[in-house]
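Presented as structure tokens, the chain that follows is alone, the form predicted on its own.
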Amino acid sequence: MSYDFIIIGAGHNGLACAAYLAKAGAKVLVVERSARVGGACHTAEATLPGFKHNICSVVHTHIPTGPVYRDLELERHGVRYVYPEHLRGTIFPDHRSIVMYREPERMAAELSRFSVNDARTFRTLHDDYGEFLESTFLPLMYSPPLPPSLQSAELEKSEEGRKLLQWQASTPVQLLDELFESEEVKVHFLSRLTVLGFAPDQFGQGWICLLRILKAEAPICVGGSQQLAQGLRSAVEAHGGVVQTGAEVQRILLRGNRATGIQTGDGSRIEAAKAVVTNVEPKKSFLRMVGEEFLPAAFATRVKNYHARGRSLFVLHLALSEPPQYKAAAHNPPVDIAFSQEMFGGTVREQVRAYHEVSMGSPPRKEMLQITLPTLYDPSQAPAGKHTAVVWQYAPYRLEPGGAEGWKNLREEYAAHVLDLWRSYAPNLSRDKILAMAIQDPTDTERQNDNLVNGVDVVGDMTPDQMGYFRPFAGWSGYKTPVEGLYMCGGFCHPGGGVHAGAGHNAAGVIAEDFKLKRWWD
């Protein structure tokens, strides 16, 4: 059996990918080693029958205002999300808290309660950014990366642009420092930031900050994650693509430097006419799919130099027959329905230490809690009346005495000292409460889904060394490999990891391109 382009891996960027090739009128497989699609957009009953719990990914922020969803025209094929009015609560130690809204004038509100100099910068940032950023950020993360030279040439002509230039190169704490007095207003974006991976204290990520600070969605795919694979592979077929699974890719298949097709586990050879296309991380796709020596050399380090250190999520899944109610909620009703809320210590320079602390091998004993019930707006996912929960803490992959293998004997002591950590906010989630619970520390997370090395869930290290023209390598962020006939597609691609399929979308367009299909998409 012979298609035009196979895409190797059925995450929801190799689902994207194929859909908008399908749909251009390519003859188009995605071969998938799991029984299921979705990658890291899984949701399982993990604790109780009827309970949803979504494994890895839990809000799709860029996927309901991108390109993708309007495209493929997904809520026909049955996804469908909600915007919670109250979006993240960070809650501090003495139990005040603040509550992030998407109106700015609200979020300036609640910041006055901190500092009114402080709410006073946020509109400043918002009148001077907001417009820029929202008109640039969704265009440069659904495009090819720009160059480093283009985007400063660009930047340098204006006062403005000048300025966010020199916060690109700053720290999130000096970009904080200088622009915020309270304490309390730096935790409070610092951990919108460190809750996504990103270092408080590495150099050339103050931009990330400043687009954290103001920008603030969190959508909810209704029914669960899975819903968004599972309307992305009904895009696929819907234009004639065919999705296999319980397939393993062993190898790429090559005539000279040009990849001709696959070759399964079960030894079956099914041949690409056009190309294929890898969803899968670097290490597997070019040093074992491909070969390393089938390679340049030049290449082949950079593969084998891509890095996935960073943080990794230890993970409670909890059934509870009652939402948690907060003791900061007595002065701040909203934060107990939030959608989400945020514990991270009470200074910045405790963020800063936590951080250090998981660098080096310890999980930390101090709460860098990320807290989500989706059920709060979405009752499909739990039996009525009952709710789930998400706990994320971060941990280290490797421990330092025991290494990986040191969560066998960690992972029960560690799980009760996380839910102390959060029975110390929300003192109503007695042992009663809870009905069942399901521990994920990190190496579950790579068991489950070894496109997350080492339990880091965006693929990678977003680094700035691993990002935008430089991700996954500089000189091969278009989506190309050295291997004719061969591309990328997963989020080891500009734009990144998490869920927004850019990579899948903008990999689709360059693909069109290069073989003059119908690009009838804008």
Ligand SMILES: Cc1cc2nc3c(=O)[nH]c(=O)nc-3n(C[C@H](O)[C@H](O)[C@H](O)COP(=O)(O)OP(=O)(O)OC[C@H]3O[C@@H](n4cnc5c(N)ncnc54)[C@H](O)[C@@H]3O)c2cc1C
Given for the second form:
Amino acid sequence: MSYDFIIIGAGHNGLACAAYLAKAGAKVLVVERSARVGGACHTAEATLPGFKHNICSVVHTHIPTGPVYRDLELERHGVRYVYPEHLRGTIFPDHRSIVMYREPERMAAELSRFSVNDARTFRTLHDDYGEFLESTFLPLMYSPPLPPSLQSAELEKSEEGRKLLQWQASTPVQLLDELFESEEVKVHFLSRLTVLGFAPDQFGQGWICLLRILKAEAPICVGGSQQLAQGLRSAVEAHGGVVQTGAEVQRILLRGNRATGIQTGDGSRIEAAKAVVTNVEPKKSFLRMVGEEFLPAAFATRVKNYHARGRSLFVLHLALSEPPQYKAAAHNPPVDIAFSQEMFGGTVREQVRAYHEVSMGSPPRKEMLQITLPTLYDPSQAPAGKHTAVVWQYAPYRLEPGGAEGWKNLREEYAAHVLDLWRSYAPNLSRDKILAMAIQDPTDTERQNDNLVNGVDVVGDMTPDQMGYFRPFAGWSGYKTPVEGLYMCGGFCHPGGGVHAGAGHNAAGVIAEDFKLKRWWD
Ligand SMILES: Cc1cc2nc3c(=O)[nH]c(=O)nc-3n(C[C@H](O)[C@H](O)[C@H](O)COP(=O)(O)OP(=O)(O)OC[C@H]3O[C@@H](n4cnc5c(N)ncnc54)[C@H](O)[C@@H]3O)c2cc1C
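Same protein, different form: I have the form predicted on its own, so give me the form predicted in complex with this ligand.
In what comes next, the whole complex appears, and the chain from above leads the way.
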């Protein structure tokens, strides 16, 4: 059997890439090692029948507004999103809180309870940068990254651009100190960033903080994240593509320096007439499936140096008989109906310290929590009147001492500790309200999907040396590789991890151009 293109891995990026190519008329095969499609878009009844838990991603910020949803007509393929009105609450240890809103006026009013000056600054930032970021950020995500010199040249042209360049060089904490006076306002915005795995005091990431200040959206996929993967699979198949699950690719077959197909675990060889495209992280793709001996030495070194050392998440999935009722709601009632809650201590310093402790292998004993209740806005994810909650607490993959193995001994005790932290904010969550619970420590995350090396959710660290033009490696950020006919399309490429299908979309564009396929999309 022969195909034009073989895509290795049915993560949402692999599926999106496949759907674009299939719709362009190519003969496409997607091969997935697991029994289901979606990779980290995974919904499962992890606790009790009828309770659908999102094992990894919950919020798909850029899917419904980005090009992929529209181009692949995902609504027709059963993918729908709901937009929570009350987005996120940051709750402080003294039970005051800030709830995040989409509308700038409403958000500014919320901030003014802490500082009138900060509310004014937020409005000004929105006026000055809101549209600018909206109109530049999405196009930058959904196209191959520009070399830094070109990107800087563009930004240098305007005052907003020059200011952005300076913020880009700074740390998130520096940016927040420059902009805001209230510690709570700073903690609120900083936690929006650190929860994604960005270090609070990392130089070169100030601009991401600005994005997180201004971009407030939390679309959730009705029925759970797996529905996005199902819809993408349906789009692939609707255009004649084939998706094969339960087949692990062992080798990428080569003739000279050209990829010609794949070999799966049962020894089957399948030919790709035009190209092989990998959705799988660099070390496995290149060192195992291609083989170091077939790579230029300098490229192999870059692959070996690709890192996933950042923080991971300790996750609890809960089936609840009722939603949490926060003490904070006494002062700010919408806290109870916000889609998610962040509890990150009371000061910026505490967040920075906790981040460093995690880097050194210590799971924080203080709350570094994000808690999300999809069922508040999508009741289809639990039996009538019941709820699911997902609790994320920062955590290292390797404990010091104990290493990754150490989680075996720690997980039950740490789960109880995390629950106690949560209960100190939401005292109604007594044992009888928790119908069942499943623990997912960082090693479980990697075991379920070995593409998430060290349990790092974004498929390799999103640090300045591994972002944009440097992702996965400088000179190879255009989805091509030194092996002819071998392309990359996963979250380890620009624009990085997370569910937006940017890498799948961009890789399809490059491949369409190289093979003169009809580029039917904008
Ligand atoms: C706990 C957690 C919470 C998260 N929450 C969010 C969130 O709320 N919002 C968000 O945007 N992002 C979130 N993320 C991150 C996001 O889910 C991932 O970054 C993203 O889904 C990665 O997509 P991908 O297609 O690049 O890779 P993956 O989804 O990892 O897909 C790769 C696929 O390749 C397959 N594969 C691997 N090796 C082989 C092989 N040899 N042969 C065949 N197939 C193979 C794997 O089985 C997998 O299906 C979260 C992640 C985690 C872990």
